[in-house]
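In structure tokens, the next block holds one chain alone, the form predicted on its own.
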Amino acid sequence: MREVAVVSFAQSAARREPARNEVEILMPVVTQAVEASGIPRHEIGFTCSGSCDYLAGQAFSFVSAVDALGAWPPIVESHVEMDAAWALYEAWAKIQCGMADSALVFGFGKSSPGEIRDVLTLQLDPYYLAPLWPDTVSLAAIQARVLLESGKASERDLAEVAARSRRDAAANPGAHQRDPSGVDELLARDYLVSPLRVHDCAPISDGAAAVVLAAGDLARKVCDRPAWIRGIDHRIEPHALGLRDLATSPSTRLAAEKAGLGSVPPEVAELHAPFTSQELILREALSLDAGVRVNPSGGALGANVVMAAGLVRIGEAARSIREGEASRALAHATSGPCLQQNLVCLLEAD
């Protein structure tokens, strides 16, 4: 296996962007990531992006994003219709195959122009679930209710996750939600969809993120402290929600096992949990104890750029290593309803 590291990471400030389009949001982020990598843009061997045409409301909308890269010279480029964490997985595989020594990975999305709760319904089973048109918050509320009824968590536990995430997000210049409310104040608020309140749900954020990967000696040449990807894997749950226990995430547990998490816990874990209940489910699946700092960036509850939030988790985990805050970090990304698909990436310093 080739050594592959994250050598740079950049993201836009997550917020609602009524004035800028996707290319205008993306261009400075890509430029920042490439310049910070120390690798000239024309020497980057592969480019892969993640986005969703349903957000833009037009087919092949991702093609226009290539304008942010420049039309010349021609590049080797690919795209995944998923969170850009899966684009990073493709780029990592490309480097493993010896087809490139470096890669630019980016993701972007504008959720604010439409009703993202309804748009994401289109990823459900088209025969049985999608015709019922359940929105993402309602499905997450079902999952949260299953978790509460199992006795593994309480509404106070959910509020504690939200309060901690918002406190951490206050120190993150890229975060969207910065309300420093306490647990009791959060619990006093009305339900959005019982048992979830507004603070239990990720904000609607527009934005973009990008990372640059490099292999072996190139990574050591351009980066003083590369964040090495020691293992990466993704697994999937059954499509039909009724076929699985929504209070658990065996696919996350299996992905972590295959990624090499083992018995040594990470110091930092960046979990892609758009709902407070999902963070608790993921912590159990990954066996994360109180000694692991979870989502010091504020996580998806602080900023949730659809199609980039998973990549941001990898970027933030890598940043903690590159800045010397940790020597071992775990990043998680999810896609689909109720933690249907899960990717785990384990990063370490030398």
Second form
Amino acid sequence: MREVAVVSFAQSAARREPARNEVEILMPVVTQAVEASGIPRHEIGFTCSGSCDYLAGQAFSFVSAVDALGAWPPIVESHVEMDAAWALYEAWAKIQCGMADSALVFGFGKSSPGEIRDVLTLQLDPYYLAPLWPDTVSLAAIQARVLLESGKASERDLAEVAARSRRDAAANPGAHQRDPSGVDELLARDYLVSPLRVHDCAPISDGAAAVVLAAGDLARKVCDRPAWIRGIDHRIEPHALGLRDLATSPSTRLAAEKAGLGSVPPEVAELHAPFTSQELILREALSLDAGVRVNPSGGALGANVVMAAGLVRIGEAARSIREGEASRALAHATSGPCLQQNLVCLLEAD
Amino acid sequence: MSQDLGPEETLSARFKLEFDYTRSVGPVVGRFLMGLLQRRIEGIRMSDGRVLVPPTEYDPLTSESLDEFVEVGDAGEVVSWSWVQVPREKHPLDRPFAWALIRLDGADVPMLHAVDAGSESRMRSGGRVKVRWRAERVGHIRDIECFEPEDAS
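With the form predicted on its own already on screen, would you show the form predicted together with the partner chain?
After this comes the whole thing, all chains and molecules, with the earlier chain placed first.
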């Protein structure tokens, strides 16, 4: 295996962006990530992005993002219709195959112009589920009830995840869900879709994020403390919700095992959990005990740029290594209803 | 001649996003949907013997082809649920309702649908619900209008 590291990361200040379009949000982010990487833009060997046409309401909307790249002379470029964490996976594989020594990975999306709860329904089975329009919050609420009734967690546990995430988000310029409310205050509020309250759900965010990867000696040359990708793996559970034990995440557990998590706990874990209940499910699947710092960025509950929030987890985990806060960090990204698909990326310092 | 347009004079055109094609649903999904037309719910036996409703052509765990249909009941047990106090425009009911995973009698794998329970206090995991059939059925998942608590009538 080739050694591959995250050498830079940039993101926009997530918020609702009525004025700027995707390219306008993306361009400074890409420029910042490329400049911070120390690799001249024209020497980056591969570019891969993650975004969703359904968010833009337009076919091949990702093509316009090329405007943000400076793609002349021509570049080698690809795209996934998934969170950009999966674009990073493709770029990592490209580097493993020896087809590039460096890669620019980015994700972007604007959720605020549409109804994101309805838009995400379009990823469901088109015959049995999508025609009923079960929105993301309603499905996550079914999952949360399975968790609560299993006795593994209480509504107070969920509110504690929310309160901690909002506190941490307040210190993160990339996040925007900031709220000093305590757990009792949060629990006094109404349900959105019972048993979930608004604080249990990720905010609606527009934005973009970008990461630069580099292999071996190039990474060492441009970066004092590269965040090496020691393992990365993606696993999928069946689509039918009734087939899954929704209170657990076997695909996350398996992805972590294949990524090489082993018995040494990471110091930091950035988990892509758009719902408080999902963070608790992921922590259990990854056997993270209280000693692991979970989502110091505020996580997806602090900012949830759909199609970039997973990549942001990898970027934040890598930053904790590059800045010396951790020597081993775990990043996780999810896709599909109720944590159907999960990707785990394990990062380490030298 | 060109002239500046104020914001209230900005030109606009209607745009409807649509994918105008039809799909064949195949021998398994098609049989399930045609069954609904006749108020019949059929599942399919998975490789491990469990009955999956609604049925799929392939085993979701092993990918083997499946072909043993099993008729199941039109009532069953709520496995988990959520309560929508404010329905969204596209939701199947326009009043507060529950989404539920429902294990139909004779099935092993629960299916998702809406339950018209009237109030949240009438919902509980383990509670019994039954199908309310749509009067005019067309061979579609929404031929099941919704479920309702079994003690409703």
